[in-house]
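Given next, in structure tokens, is a single chain: the form predicted on its own.
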Amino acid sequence: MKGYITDPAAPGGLRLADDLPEPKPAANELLVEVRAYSINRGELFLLKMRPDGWRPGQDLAGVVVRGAADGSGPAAGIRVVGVVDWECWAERVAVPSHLAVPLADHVSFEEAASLPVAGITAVRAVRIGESLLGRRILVTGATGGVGQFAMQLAAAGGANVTGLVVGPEREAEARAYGAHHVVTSLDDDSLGTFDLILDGIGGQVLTDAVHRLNPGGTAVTYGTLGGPAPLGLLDFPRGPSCKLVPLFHGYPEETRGEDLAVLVGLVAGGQVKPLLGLVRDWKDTLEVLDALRERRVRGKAVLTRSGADA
């Protein structure tokens, strides 16, 4: 079987192998033929950290080749989107049945593959804000993988959404994906304050954002692109206690499939539209990784297995 594997001797430390063992699904796992997968920014760090021989990949969409032996989950022949801990940058992968969600026929494999990690993160981040109707929300990294979903979900919940982007060239895209206001800096005092901050950057951006938090407000952080945030007590507004909530997309594990299903339903219904910044054949994975490292991708980067039957 073909699939990507880490190899320090290969260009970029990754190579497409053609001799990988076939997956051996457990009783509660499906065997899925991968038609598309997306790359998450966190995987850039994992590729550096994992030893020789590690197989990357979390987000996938494809077709069930063989259903779970215990009868759980979608049956053979069903189009699905799924999330795994690793090994889906390959022709086939075993997917726990509770982490595989059936797809409507009009949702493409490319759209579906963009959803799992970024989409689950966005769903969970927005939920932390509880009622969104009429609330002012700031989303940093607004046209990034998580940001584009977070803006759409917040806007759908009735929030007034401000998106922070890296430059004016991204303003139109941010507005198209749910932002009512778009800014390139948090230095403007006319911005006012926010009830909820959804931060995918970290570093100084998170600190500056917290300075604009309403008393009693909540900041949710799920990204580290900007490095550690220099935050202390006096960075928070005085008054009712604020909350700073770190969010790790994989926890709680047992409800990841349910959260993914919510997002899949919204995409199928037209309420959420994935921003696909780059779609390439899976043989171009190394080039796409470089594009992500150089921050040349808006939204999600998706790789397709063009050799698979449609």
Ligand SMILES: NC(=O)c1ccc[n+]([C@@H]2O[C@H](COP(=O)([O-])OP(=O)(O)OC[C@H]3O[C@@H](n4cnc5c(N)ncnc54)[C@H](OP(=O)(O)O)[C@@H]3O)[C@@H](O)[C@H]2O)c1
Second form
Amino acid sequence: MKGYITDPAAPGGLRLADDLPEPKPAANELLVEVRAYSINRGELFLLKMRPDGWRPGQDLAGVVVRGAADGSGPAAGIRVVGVVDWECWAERVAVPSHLAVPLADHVSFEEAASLPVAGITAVRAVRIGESLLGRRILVTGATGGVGQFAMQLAAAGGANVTGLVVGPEREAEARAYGAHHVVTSLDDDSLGTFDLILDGIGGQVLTDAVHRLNPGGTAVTYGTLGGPAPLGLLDFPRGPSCKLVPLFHGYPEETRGEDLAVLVGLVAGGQVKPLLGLVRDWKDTLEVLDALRERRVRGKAVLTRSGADA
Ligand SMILES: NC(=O)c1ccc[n+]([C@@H]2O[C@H](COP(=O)([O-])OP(=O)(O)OC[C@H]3O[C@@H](n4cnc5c(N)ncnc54)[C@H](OP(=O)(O)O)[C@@H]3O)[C@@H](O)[C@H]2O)c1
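Please supply the coordinates for the form predicted together with the named molecule, as a counterpart to the form predicted on its own shown previously.
Below is the entire complex, every chain and molecule, led by the chain shown above.
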């Protein structure tokens, strides 16, 4: 079977092998033929951290080749989106049945593959805000993989959404994906204050954002692209206690599929539209990893397996 594997002797430390063992699904796992996968920024770090011979890949969409032996989950022939811990940058992968969600016919494999890790993170981050109606929400990294989903979900829930982007060239895109206001800096008192902050950047950005929290407000931190945040008691507003909530998308594990299904439903209904900044054939995975590393991707980067490969 073909699939990507880390190899220190290969350019970029990763190669497309053609001699990988076929997946051996457990009783509660489906065998899925992968048609598309997306790459998460966190996978850039995993590729460096994992031992040689590791097989990456978390977000996938494809067709069930064989249903789970225990009868759980979607049956053979059904188009699905799924999330795994590794090994889906390959022709086929075993997917736990509770982490595979059936797709409506009009949702493409490319759109579906963009959803799992970034989308589940966004669903869970937005939910931490509980009631969204009329609330002021700040999303940092607004046109990033997680940010674009978070903005759309918050807007769909009735929030007033402000997106923080790196420059004015991102403004139109942020507005198209749910922002009511777009800013390039938090150093502006006319911005006002926020009930909920969703942040994947950390560093000074998170500290500046916390300065703009309403008393009793909540800041969710799910990433540290800008390094650790210098943050202490006096950065928070006086008054009812604020919350700073760390979020790891994988927990709780057992409801990850349910949260993915929420997003799949919103995409099928047209309320959420994935921002696909780069879609390429899976043979270009190394180039797409470079593009992600060099911050040349907006929204999600998706790789497809089609034509002779599929
Ligand atoms: N906790 C979890 O479970 C979880 C899940 C998913 C992601 N994450 C983490 O969350 C972070 C964001 O993930 P993602 O997939 O959304 O990444 P992404 O697609 O690369 O998006 C990041 C966004 O933040 C902007 N940005 C990057 N560095 C910045 C900086 N130093 N200052 C200001 N803006 C900056 C980027 O702007 P440009 O467009 O200019 O690059 C982009 O819009 C990453 O650290 C990732 O590892 C964590």
